[in-house]
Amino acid sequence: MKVMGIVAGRHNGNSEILVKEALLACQEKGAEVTLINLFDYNILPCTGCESCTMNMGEVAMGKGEYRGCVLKAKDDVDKLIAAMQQQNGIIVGVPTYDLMPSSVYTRFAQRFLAYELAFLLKIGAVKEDPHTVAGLIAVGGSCHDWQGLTLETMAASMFTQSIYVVDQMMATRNGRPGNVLLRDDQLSRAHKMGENIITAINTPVEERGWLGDPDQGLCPNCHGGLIFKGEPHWDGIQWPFECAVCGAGGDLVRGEDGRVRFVPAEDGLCRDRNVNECRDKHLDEIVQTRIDFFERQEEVQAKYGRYKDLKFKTVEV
């Protein structure tokens, strides 16, 4: 069993302490553990050049070989993701700055698309699916109200790597480095997460499920807490409400106990981002959008000049 801890906070900070505690539990169960802190590596931001997705489309049509991310020889991301794709489990600890995950984590995670595991498996660039499971730890100085987007953002970053999240925890009221050492309950919870990761690894893939707090979040599919009013998808499908994380569609229902729950519709998991085949629907959308764009190039170019030539003053530094 191989388990990697990924920390996006300062060395010896609360995120790193909790990830180390979780890794100790994995090690006690016989796992080979690795720990990386993203501050130790050169991680360039995604430039939005679309080279990876365009190249993926070409390869899918039998044209040439996949070249990967254009930045892979310029920083450390290629090696980090290659190591990550060899793990049976990962435990990610990220500090929260003003509702959201730290920028060093989002910079890393937004490079994942060029390394989409399902695609790399399909073309043989990765030989075996490790069926990786994940535990996510969000750390902040306040309560849930100031960490409300962190776990959901972290969970959303797992899909392109086909990583199945089995546990999440939010460590609150940790405003200073080492603050979590005063929270025995949070240290114990991190240790339990490590045990849950090992349990998931030792469970047949088709039988794996959520091992965290059963009441966490509103969505019963991913346990995310962000539900928004549904709107028509590109192909017309629509539900009253959707989960912003996994894409489940359904409705909000108040039970006899007075609690409001999000209940997926009969077809509500047809866009489940946890499932590779369901994510392919988004690829269909991208392809259709691209076809429409290239078919209307005369119209685009006729309007483009105005904006290309439009200049405003900037800030001199």
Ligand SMILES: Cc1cc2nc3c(=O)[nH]c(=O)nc-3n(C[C@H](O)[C@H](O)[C@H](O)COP(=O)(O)O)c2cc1C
Given for the second form:
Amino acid sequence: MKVMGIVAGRHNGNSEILVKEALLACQEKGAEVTLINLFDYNILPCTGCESCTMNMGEVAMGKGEYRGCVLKAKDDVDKLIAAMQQQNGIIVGVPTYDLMPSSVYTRFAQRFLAYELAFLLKIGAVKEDPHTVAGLIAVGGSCHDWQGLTLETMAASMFTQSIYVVDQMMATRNGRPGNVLLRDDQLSRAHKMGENIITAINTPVEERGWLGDPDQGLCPNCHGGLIFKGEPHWDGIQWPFECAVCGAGGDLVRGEDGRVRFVPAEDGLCRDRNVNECRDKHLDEIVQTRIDFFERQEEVQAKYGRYKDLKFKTVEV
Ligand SMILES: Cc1cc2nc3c(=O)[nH]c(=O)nc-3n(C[C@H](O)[C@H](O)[C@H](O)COP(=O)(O)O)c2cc1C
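Having seen the form predicted on its own, I'd like the form predicted in complex with this ligand now, please.
Everything in the complex follows now, all chains and molecules, and the chain you saw is the first one.
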């Protein structure tokens, strides 16, 4: 059993302490553990060049070889993701900055696209699916009201790696480094997360399920707390409400106990981003958008000049 801790917080900070506590539990159960702090690595931002997805499309059509990310030799991300793709479990600890995960984490996670696990497995670049499970820890100085996007954004970063999130915790009211040492409940919850990760690893893949707080979040599918009013998708599909994280579609229903619940529709999990086949539907959308764009090149080029030639005053530094 291999478990890796990934920390995006300060050295000796609250995220690092909680991830270490969770890793201790994994180690006690016999796992080989590794810990990385993203501050120690050179992580360049995704350039948005789309070379990876364009190249993936070519390879899928039998043309050429996959070259990977254009930044592959320029920073440490290639090595970090290669190590991550060998883990049975990961435990990710990220501080909340402005309600959301700190940019050190999002900068790392937004490089995952070029390393989409399902694709690398298909072309044989990764030999074996590790069926990695994850525990996510959000850490903030405040309560949930000031951390409303952190766990959900972290969970949303797991799809491209086909990582199944089995547990999440939000550590609240931790400001200065070491603050969490005053919160025994949070330390023991992190320890429990480590145990949950080992339980999940030892459970057959098809029988794995959520091991966190059963009451967490509104979505019964991913336990995310962000439900929004549904709008038509590119192919017309629509539900009254949707989960912003996993893409489940359904309605908000008040039960006999007076509680409002999000109830997925009968076909409400057909866009579940956790499921590779359902996520492929999104690939169809991307391909359609791209075909439409390339078919209408004359129109695009005719309009492009106006914007390419348009210059405004900028800030000199
Ligand atoms: C730029 C910045 C923005 C922050 N914004 C929030 C916030 O919106 N909500 C919150 O709960 N804590 C916020 N915090 C507090 C940190 O999440 C908190 O100090 C946390 O313990 C840091 O984790 P670390 O010790 O692992 O680095 C912010 C801190 C910084 C530096």
